[in-house]
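Have a look below at one chain only, the form predicted on its own, in structure tokens format.
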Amino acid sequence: MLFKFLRFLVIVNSCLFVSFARAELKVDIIAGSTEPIPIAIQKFETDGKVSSKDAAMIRTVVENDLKSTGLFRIVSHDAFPEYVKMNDMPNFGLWMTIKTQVLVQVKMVTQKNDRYKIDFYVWDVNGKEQIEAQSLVSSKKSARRMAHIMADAIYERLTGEVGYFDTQIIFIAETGPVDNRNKRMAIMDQDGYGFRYVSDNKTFVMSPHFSPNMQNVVFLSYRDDDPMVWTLDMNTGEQRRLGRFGGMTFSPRFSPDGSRVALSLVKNGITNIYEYDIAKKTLRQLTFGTSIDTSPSYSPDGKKMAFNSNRSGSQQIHILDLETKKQKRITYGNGRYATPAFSPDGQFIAFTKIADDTFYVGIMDENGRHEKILAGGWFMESPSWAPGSRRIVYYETEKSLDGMDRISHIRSVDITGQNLYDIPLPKDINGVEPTWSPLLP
């Protein structure tokens, strides 16, 4: 099955944590200009049967995901004052001679039914301590994912945060002329590997989201020219309409239970949203009048939601109670703002904003105070936050150097701003409307 990967087995081992008075290292990710930690990740020591190159590969990617946050400097490798062995101790005075402050030491065995083990210790050099000691267990066939699962546990361990690297994209690949493009469903790990399309270029679709436990996305599809919501199970592949309506539907979110989704629907030429009890089958109105109403976001408590209207004379968010069905705008800034979404920790919401011919990506609290800007450009969207609430995946679509074309960028920011960087995608490939998975299962 798509999803089902072997169940890691994640022990956490007994670590030294002794009480000392100075300060506990720890990585402030709040701050937007921090220096990165230098951090060291020695050599994986093998029994001799580990494929050296599977070794190599996941040294390659906890060094690359944890130097993608920014907070991070993967020290050189010839710079590396001595090898130190499992159960050994470092000599904490010569990593302290090339600024190393985090050393991290591996090991990695083969097991029976094709299985790797791999026992990992985290150092933190000026403290002269032992921090974190774990062992993975996973599938050899999965050993890119357990490298993403031990960069997850070095930057939690570090930071305090939930890592997100164990993740995946959704979003929708484009081909083709600017004026004819094809569009289909296509999932990726959170750096760009493993790109592979999971619907066919037969049906225009858009708008894919997951539901909380991964299992189902839901999507707009342009099936026999009809623009409606479907699902599509991960799992099997198969596509089912969500349900019929009597008008257009679009705009699906997921409620955090997975239990209900989210949509705008349109009847006689207005537009609201309605909510979709899927055990139930039954569908309620949640916003009422003749203005468009579209994008609805769930909190994560489900008991709110935001979504953007006209209903004030131009695009501005708002926010829904659900239990007391009182709404209120939240934006008020120079411009319109559109496409809301709450971070996992229902501190922010992601936003899109429109002023002076220019987009921008930002984020504010659930009042609408404390608006921060995080990029801007020619056209971009769909905001969507990484779990631990610290990332933000979007899309960015540039003019081509003659104006002829238009080149759709995903990328990936932090909340301080910092630290923008392009999910690298195929060649000829344009990537939009991406979401954010849920750590995996």
Second form
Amino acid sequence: MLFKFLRFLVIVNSCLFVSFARAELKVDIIAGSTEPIPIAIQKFETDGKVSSKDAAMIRTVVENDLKSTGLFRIVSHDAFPEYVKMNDMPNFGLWMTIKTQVLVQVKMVTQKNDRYKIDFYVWDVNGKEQIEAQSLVSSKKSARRMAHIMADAIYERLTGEVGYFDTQIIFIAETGPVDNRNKRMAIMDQDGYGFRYVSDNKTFVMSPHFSPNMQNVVFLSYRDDDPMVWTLDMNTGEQRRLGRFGGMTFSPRFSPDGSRVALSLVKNGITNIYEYDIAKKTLRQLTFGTSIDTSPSYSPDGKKMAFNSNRSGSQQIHILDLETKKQKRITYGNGRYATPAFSPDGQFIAFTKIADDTFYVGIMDENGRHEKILAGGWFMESPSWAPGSRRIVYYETEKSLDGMDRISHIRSVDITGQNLYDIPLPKDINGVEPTWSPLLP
Amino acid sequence: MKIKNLAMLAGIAGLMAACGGSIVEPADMNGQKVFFAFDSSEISEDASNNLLGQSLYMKNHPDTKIQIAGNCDERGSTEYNLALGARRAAAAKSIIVKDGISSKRISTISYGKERPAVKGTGEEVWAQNRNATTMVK
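What about the form predicted in complex with its partner chain, after the form predicted on its own?
Below, the chain from earlier opens the complete complex, with every other chain and molecule after it.
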């Protein structure tokens, strides 16, 4: 089994110290370049049976998740003025003197059937109140996921946004020389942990995308020298051809309800976008004409599709209304535009832009307005959204000095263009075409 | 111009041979290449002459079946290049088919920018990598 779905019990306790006053503490993501909020996460209180390694790991993972957003500063453990036992009140004045704004207390105990239970309380130091209290129960093997779920809960409480730490990235791991690449699908946690291949080293594969429930992945496979869209069942590891459609198929994307797959189909050299209904096994043509139409992206309500076309003479982004069949071009800026990706909240379209021999990733609204460039370099493309629509992942290829090698990094940046970081990859592996998963089931 | 490797040298030799403006039946079909302008699948006169030479070979070797692979340079988005490669392969195929060769003898495939003929960076390299390459099947 490639992928084991985990069930978590998330119990929201009623706060021990009830306060009806609305917390003043609110971290604003959109504003950008605000001073990071100092947050202190106490050493975990345990029952003595908990692995101290696991407890320390969870604390570190939560800290790293929160720190990676750029919105929080982790207060140095050495500066902590006191240790507050669970169910004791913090001495807020003491924490204020070291400028801590958020204090997190955690208790971790073992339970039968090899499980951990984690209780955590989040305190607003200046407001002098408890603003969150939750319990998590999970198998010990999933300790790391418990950390991400805890970080998501803290992030959501403090920002009001949807968390994205309990997620994964699927991408193409490249090895070997540029003219004889080995390309395999690989998965890792959003922080780079747990890298593993999910396809073999014999078949050249590209463009992996998750289904909304993460049970399947669609991708392009060159198996038997016959490039077509295939599906990978994440539970069984089984690969299956999506269908034979009388030509090469590529650039697959699931519809938001998972019932259909949009893809490009080549007939007599002409590439149009089609939609395959998985249950009915029927194919419907969505774009017509002789231009290149590719890289489809459904709007979150499934009613519209952004796509890449050169029908206007150069590569631009167009939007197709799937009900009225009307289409319009939305990009008119300087340069070419590619790989549109609707944000999960429908507010933005992320894109690749090519202008003056430089590649950029950016965001705009669905009318092509309010363009904002988030990053630029010698080569970058394929932005994909994190749940919550506040961060993207993409890949960047360095211009190599000897021109002989190509090194690609998987990077993430928030929608203000700040807090950019690399997601660490194993040594000698290039990462390309990353796609961010939905929140794990 | 700095010659970066043998493949590049071979590519330049191919380009020079194509400049003759005449139709020559190739001795070996494997690795025959025609080249394209940036973001284009238009068949140039040189490319047309080369493809008509390939067609001549296929007339003289009626059992030969070929696959034409469309390739692109690295300065474009990956998925768009897969489509562009498909267009280049189809454009090359159509010249041979119009010259009387059965379309059943010619398959096409696109590798986009995934199989560069020449490693490296810069317009000289990219010009070599924008091609349709023939292989005997």
